[in-house]
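The chain below stands alone, shown as structure tokens; this is the form predicted on its own.
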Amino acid sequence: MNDFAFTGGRPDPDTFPTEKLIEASAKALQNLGGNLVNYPGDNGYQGLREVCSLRFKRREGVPLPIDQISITSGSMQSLDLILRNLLEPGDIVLTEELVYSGTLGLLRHLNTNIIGVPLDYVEGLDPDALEDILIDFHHKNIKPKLIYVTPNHQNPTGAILTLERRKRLIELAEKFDLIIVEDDCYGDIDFTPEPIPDSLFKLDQSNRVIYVATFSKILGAGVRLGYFVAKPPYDNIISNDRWDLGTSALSSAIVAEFFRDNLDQHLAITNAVVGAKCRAVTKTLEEHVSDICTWTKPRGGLFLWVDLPEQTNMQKMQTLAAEKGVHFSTGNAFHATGKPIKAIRIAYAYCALDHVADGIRHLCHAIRTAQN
């Protein structure tokens, strides 16, 4: 039976550049050689933080400052570390109403108060809505401190914030003494050449962001590299409790190496493959579930939502699912109470292109066979 993982933030393992980083391997390990027995810092390798900066510039059309980038083991360390060290037990964070996973784990374990506010499947978080929780929160004298928010192919839905609800975002955070977490994990992963609008970071004129992002979804979660980038105060704050004594310099000399040169011509082959997948999950669900369900149309990223009848019983659909090899993500594990929803995320980058709509027809058949 073939396994059908529509589950997890991972990459086209076919695309993984084996050759090349071997390549990089030797170009990294003759260009450090003893220069590794000693510890990274906190910052991490220059190398990498310059193609961190780089990478920024190719789609901003702006660096982004070396010397505040501090690389990290993936991005959920950089939000470890951001969170843990800017919150207290009690603190009310903000989100997006529907969330990554992970950072709601973080969130819970940090014993926050987690504020989920609507959002759009096309636009992306509601201004409107988050004007008027704050203002509630306001008459109260009630104080939160952050907002979380992924504006670039969000996860799970896929939506991308557009500019004037980003420059409305950071007026609000402006007016309300806000810090914005600004999580671009999925940024350069884009089926169409239009381009996104300008980062919350680059509009920011006012210090009220902090900036994170990660190689992992664009060359693989194993290699666990990500970084984030805090101006003072925060670069501080944030590094203070930081024990590791910085990120592995061989992983990131081997991935600036290989990036310096290749980044356009690896996104361009790992963009049209996940591309390619994205399309076929949407013609199989068009074919078969048109008439009961809805999904989002992602422009990018690695996720899909699907919104079920209400009437699914969603422990038969997982059951029949699981049966054929079908696995995905359900839709309570990323809303900002837990509530239960009749809706599931498909993370449609990491199964082979040849499985993908065998896999969907499955998971189809297991929807319908799930209405009471």
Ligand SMILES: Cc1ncc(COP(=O)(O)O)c(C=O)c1O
The other form holds:
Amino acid sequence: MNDFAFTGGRPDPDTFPTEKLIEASAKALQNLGGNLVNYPGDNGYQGLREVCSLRFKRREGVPLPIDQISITSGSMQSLDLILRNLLEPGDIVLTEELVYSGTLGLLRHLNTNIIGVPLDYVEGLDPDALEDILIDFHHKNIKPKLIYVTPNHQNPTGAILTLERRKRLIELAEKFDLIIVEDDCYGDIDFTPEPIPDSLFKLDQSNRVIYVATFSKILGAGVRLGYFVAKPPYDNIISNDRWDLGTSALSSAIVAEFFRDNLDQHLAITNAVVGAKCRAVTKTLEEHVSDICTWTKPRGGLFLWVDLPEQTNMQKMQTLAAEKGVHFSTGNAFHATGKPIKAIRIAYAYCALDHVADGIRHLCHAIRTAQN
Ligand SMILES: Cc1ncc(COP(=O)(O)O)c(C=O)c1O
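What does the same protein look like in the form predicted in complex with the named molecule, given that the last one was the form predicted on its own?
Let's see the whole complex now, leading with the same chain.
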């Protein structure tokens, strides 16, 4: 039986640049040699920080401050360090109402109070709703500490926060003294030539945005390289409870060697393949369930969100799909309060292009059969 894996935000395995990374490894080892006896330290390997800065400049027109970048084991370690060091149990944290399940798990583990802010599937977090929530807390004399957002190709909806909403979000953060954690995992995965709006980090004038990004989604999660950028005083606070002595300089140097010359070319190749898979999903959904479901039409990122009819028997649908080897994520995993919702997330980049249509056809059949 085929394995139609639509779970987990993984890139396309067939465009993983194995040969080029073998070459990059040889160069990296040659350059580093005996320097590898040293600990990399909290900020991590300088060559990779330079690449992170160039990567940002490519899209945003300005570099990241190299001395304020810290390399971590995936962006999950960045989030772990940021949230663990800035938050205390009981603190109120705002997120989009539908949000990355890993961040939710971490926030729950830290015993914080998660408040979901409604979002639009296209335009992202609703600033009017955010303002109402913040005013309400203010009247109760309660001060939320931090808001976590994914402005670009949001996980799980694919929404892109509009420039106007980004500006409103920053204004509200200033007015109510909130720290913003901007998770930019997916900004470089875009199937169109249209620029996306400026990052919150770039727009921020009052030093309240901490920026997080990763190489997991454009290269591979197994590489485990991510990073965050925090200016004083946040840099020290965040590193206060970090004990691993830094992230592998060897893997950092290999990835830096590869991306220094290949970023544009690599993104052109991978985005073309992932975009084709996304279109194959939407086309198949259109052919089979357009009368009963609605779904997002992402211009980038790795995810598509499908709203199902209210009467859908979720358990039955999952079982039927699994019998055909089709796996995906159910909506409740991404809801700020874990509310059971009739929706699913399809992560389309991993499954082979030739198999996508078959897998989604099986899924559509399972959706139809699960209408009670
Ligand atoms: C929004 C978001 N942030 C962070 C992560 C963690 O990724 P990694 O630790 O591999 O960089 C993910 C993974 O799916 C994600 O979707």
